[in-house]
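Single chain ahead, written as C-alpha cells, the form predicted alone.
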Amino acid sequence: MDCVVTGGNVKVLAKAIHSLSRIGDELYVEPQEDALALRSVNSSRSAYACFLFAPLFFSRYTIPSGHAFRCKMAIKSVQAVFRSLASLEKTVEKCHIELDKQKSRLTFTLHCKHGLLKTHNLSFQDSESLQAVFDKDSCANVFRAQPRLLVDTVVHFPPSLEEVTVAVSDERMWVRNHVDEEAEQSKAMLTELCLASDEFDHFAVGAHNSITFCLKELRGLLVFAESTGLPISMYFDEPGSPVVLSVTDSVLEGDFVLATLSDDPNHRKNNSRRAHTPPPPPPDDFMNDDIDAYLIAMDTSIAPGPSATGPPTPSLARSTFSKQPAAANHKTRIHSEEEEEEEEDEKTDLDRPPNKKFCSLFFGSVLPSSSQMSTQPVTSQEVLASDSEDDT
C-alpha cells in the first residue's frame, strides 16, 4: 500500500482519525481497490464508527492486486503524528502512507515546509475484516441537517453528561438530557431543545419515536463535520434499534453506528395494560390504617354532640374493646408480620439491577435476567463484527 495525502486533505485525515478515537481504542486499516477504510469499535460492541476514502481523496492510490490486507494498531500512536491538528494546515503539504509488510510496520511520513520531514514507524497486528451489519436506508425516521444546528444544540449539556434523547413528531424534534429512572427527581436537572422541522435541511418522520444514545459519540462526529463543513444526516426506527449517524462526501463517507437504549417489555406490557384497564375503586380507609392506632382512636377520640341516632355511647366502644383484647393482639401480631414481609420484598426490590441495557449493536439483544437464565437456555447471538481476538 502506497498512499500520498496532499493539503487540506491531510487536516481531513487527521480530523477522522481523531473522530474514531472517540470511539475505541484500536484504529483497523482495511485497503481496498475502491476506497481506503478506516474503522474503530468499542469494547463492548455497543459503538462502531467506519471512514472511506475514495481514491480520488489522495493524490496518488495504490494497493497490491490480488492480495487483502488488514490491520490493526493502537490509535493513539495515530493520533500521534497528527497531534497539532491547528497547525498541520499550515505547516504540513503532504502526508506519505507506506506499508513494510516485512518489518510489519506502517510508515507515517510527513512533509513540512523547508524540507523538514517527519517519519513514524508504526508496529500493527493482522486482523480480520470489522464490519457492522446494518441498512441505514429502511430506516422510517430520517434527517439532515448541517452541523452547527447540531453543535449549538448538544452546547447547552454538560461534558460530563452521558446519554441523550432524542424524540421526534410530525413537525418537532425535542433534544434532552436522559435522567435515570433511579435517580431522585427533585435533584435532576431537566434539559430540554425543541427544533422545528423547517431548521433541518430534510425532515421525514415515520414513526413517532424516542431513542436514548450516548452522546460522547456524537460529539466526536460533530467535530469532523463541523471542520470539514459536511451535514450530519441522522437515521432510527425504535428504540433499541441502532440510530446511524452519517457525512458523505463525493470522496469520503462516514458513518457512526451507536445502540440505542431498548424498553422494558415488562414495562410496556404494564403499562398498556394499565391504559386499558379501568382504576380499581379506592381502598378502605379502615383496612389501610393501622389496628392498634384505630381501636386507640376508637377509646379516646369520641367527642359528645347532637346525632340522629341519639347521643354517642363511649361505654359501648370501651366495652368493644375490653371484650375482645385476644383478637386484637392477634391482628396486631398478624399485621406486623404482614409490614415485614412487604419490607424485605421492597428491599429485594431496591437490591434487583435495573432492568434497563443497551442493546449491543453487534450481538442482537439483551441478555436475559438471572431467573430466565435458570430456567432457559440461552440462544446464540449473532455477531455482527469480529476480530482477530477469538472469543475464550
Contents of the next structure:
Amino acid sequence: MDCVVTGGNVKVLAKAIHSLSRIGDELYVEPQEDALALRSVNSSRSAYACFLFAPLFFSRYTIPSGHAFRCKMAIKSVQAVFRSLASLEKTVEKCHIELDKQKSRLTFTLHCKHGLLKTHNLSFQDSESLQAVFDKDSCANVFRAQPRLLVDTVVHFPPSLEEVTVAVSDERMWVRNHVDEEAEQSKAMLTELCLASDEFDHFAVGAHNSITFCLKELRGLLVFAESTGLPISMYFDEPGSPVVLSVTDSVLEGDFVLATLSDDPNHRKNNSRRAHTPPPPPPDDFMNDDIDAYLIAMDTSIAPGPSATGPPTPSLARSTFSKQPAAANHKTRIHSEEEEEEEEDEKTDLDRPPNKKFCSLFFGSVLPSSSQMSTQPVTSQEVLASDSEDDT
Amino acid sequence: MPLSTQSQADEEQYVFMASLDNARNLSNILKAITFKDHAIFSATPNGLKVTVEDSKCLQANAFIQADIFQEFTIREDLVGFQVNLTVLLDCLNIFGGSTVPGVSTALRMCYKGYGYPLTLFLEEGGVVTVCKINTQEPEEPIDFEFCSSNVTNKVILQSESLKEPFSELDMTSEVLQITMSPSQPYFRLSTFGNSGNAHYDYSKDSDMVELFKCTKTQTNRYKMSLLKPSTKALALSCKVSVRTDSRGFLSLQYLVRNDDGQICFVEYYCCPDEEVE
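The structure above corresponds to the form predicted alone; please give the structure of the form predicted in complex with the partner chain next.
Once more the chain from above appears, this time first in line as the rest of the complex follows.
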C-alpha cells in the first residue's frame, strides 16, 4: 500500500482520525480499490464510525495486491503522527503512507517545510473487517443541515451530557437532554431546543419518531464537519434502529452510526424482524435453563422480555437487536469473544429485550462460513458478536 | 530602581553582590534548568554560572555574564555555594511575576561567604522584600571533559525547527537517539515507543540549519528522562548548537535572549546511554 496525501487534505485526514478517536481506541484500516476505509467502534459496540476516502483524495493511491489487507492499530499512535493540527497546515507539504507487510508496520512520513522529514513507523495487528450493517436509504426520516446549526444546538448541552433525545414532527425537530427515569426528578434539569424545518437544507419526516442516543460520540463528527464546512445528513427510523449521521463530498464520506434507545413497549413486538425465530415463551419461564436470563431478571427487576431458544439470528440490514444492559447504563454489551469478561448482567441472550436499553449495532465479520450464523440470507456481512458465545 | 536600603558597611562584608533592575533576566533563564531542586552557584569576575545535575549523567549550566547585571561585585576569584533552586525561583517571583510593561522586580543578591545565607533584596513598586536562603557546601560540578578539539559532529539549528519535534517526542520511548552524519540522514532524532518508532530528519541543506559540520557518522542514545527537561531551554532560545564528541557525549548549547535583548547561554551535557554504531 502506497498512498500520498498532499496539501490541505493532510489536515482533513488528520481531523478524520481525531474524530474517530472520539469513538474508539483502535483505528481499523482497510485499503480498498474504491476507497481507503478508516473505521472505529466503541467498546460496547454502540457507536461506529467510518471514513471512506476515494482515490481522488490522494495524489497517489496504490493498494496492496492480492488478498484484501486489513489491520488495526492503537488510534493514539496515529494521532501522535498528526499531533498539532494548527501546524499541519503550515508546515506539512505531503503525507506518505506506506505498508511494510514483512515488519507489520504502517509508515507515515510527513514531508515538512525547511527540509524536515518526520517518519513514524507504527506497528499494526491484523484484524477482521469491521463494518456496521445499516442502510441510510431506507430510513424514514432524513435531514440535512449546515454543521453550524447542529454545533450551535449541541453547545447548549453540557459536555458531560451522555444522552440526547431527538423528536420530530412534520415541521419541527426537538432536541433535548435525556433524563433517566431513575434519576432524581427534583434534581434533573431539562433543556429543550426546537428547530424549524426551514433551518435545515433538507427535512423529510416519514415517521414522527423520537430517538435517544449518545451525544458524546457524536461530537467528533461535529468538529470534523464544522472544520471542513460539509453539511451533515441525519437518518433515522424508529427507536431501536441506529441513527446515522454523515458528511460527504466528492472525495470522502464519513458515517457515524449510533445505537438508539429502545424504550417503546410496542416496539418490542415489532423489533425482531426475525421471521424465523419461534414465538417467545412467557416472561417468568426459566425453564430454558438460561442462567443469564435469570441473572438479568434478578438484576434489572424488569420483567425480561421473551426469551428465545436456538441460536440468535442476525437481523436484516435495517433492524437492530435489543440487548440487556444494566439499568443505569444504556450502553450495549454485545457478548463476543473479546468481551467475555464483562459483567454478569450483560450476558448474551439477544433475544430478550427488556423494557429499556440501547439497541446494539450489528457488525459484519469476515467469518463467511461460520456455522453459527443465521440461516437468514443477508446481503451484507453477518453479525459479529451475538453468535460467538452461544449458551443455548 | 536601585536599592538604597543598605549601609556602606554592609556592602563591604559581602564577598559577592549582584544587582538587576529586572529580576526576570535571571529567573527566566534559571527556569530553563530547574529540573532538580538544588543548584550550584559559581560566581567569578566573568559572571554567574548556575549548575544543576542529574544522576551524574546530565548537567545543565546557565551562564549570566557580569555585564548583564547592573552591578556585579566579587571579592574573590571564585565564590561558590549551593542553594535550593526552587526556593530561589519562588523568591524571585515573590511579587507575583506580573507582566505589566514598565513594572519589574528589582533584585540585589548578596552573599557574605561560607556559612552565610544568600540574601535577596527584592523591590517592586516601593515594596521591599528580604529573603534569606540557606546555603550548603557546594558540590564540585562534574567535569564532562567535553572539549572543542574532541568534537566530531556539530550542527547549529534555529530553535524554531526543533521546538515542535521536541514537544511531540514519544514519551513512551526510554531513549532519544541522535544520529549525526556527513551523509543521509545528516541529523536525525529517533524515538522507540510502544506503538512504533519515529524519526525526525533534518536535511543539511535546510534553511533552518545554520551550520553543519559532521565528520563521522555517529548514532548515540540518551535517556529520554534526562533530555526532556532541555525542552524548557529550547523554548526560551533562538538558536541551538548540537555537538557530540568521540565518546558520544552530547553537548546542547542554547542561545537565549532576555527581556532586554541581551544574550545568555544555557548548556546541557549528557552521557550516552549506550553506544550504537
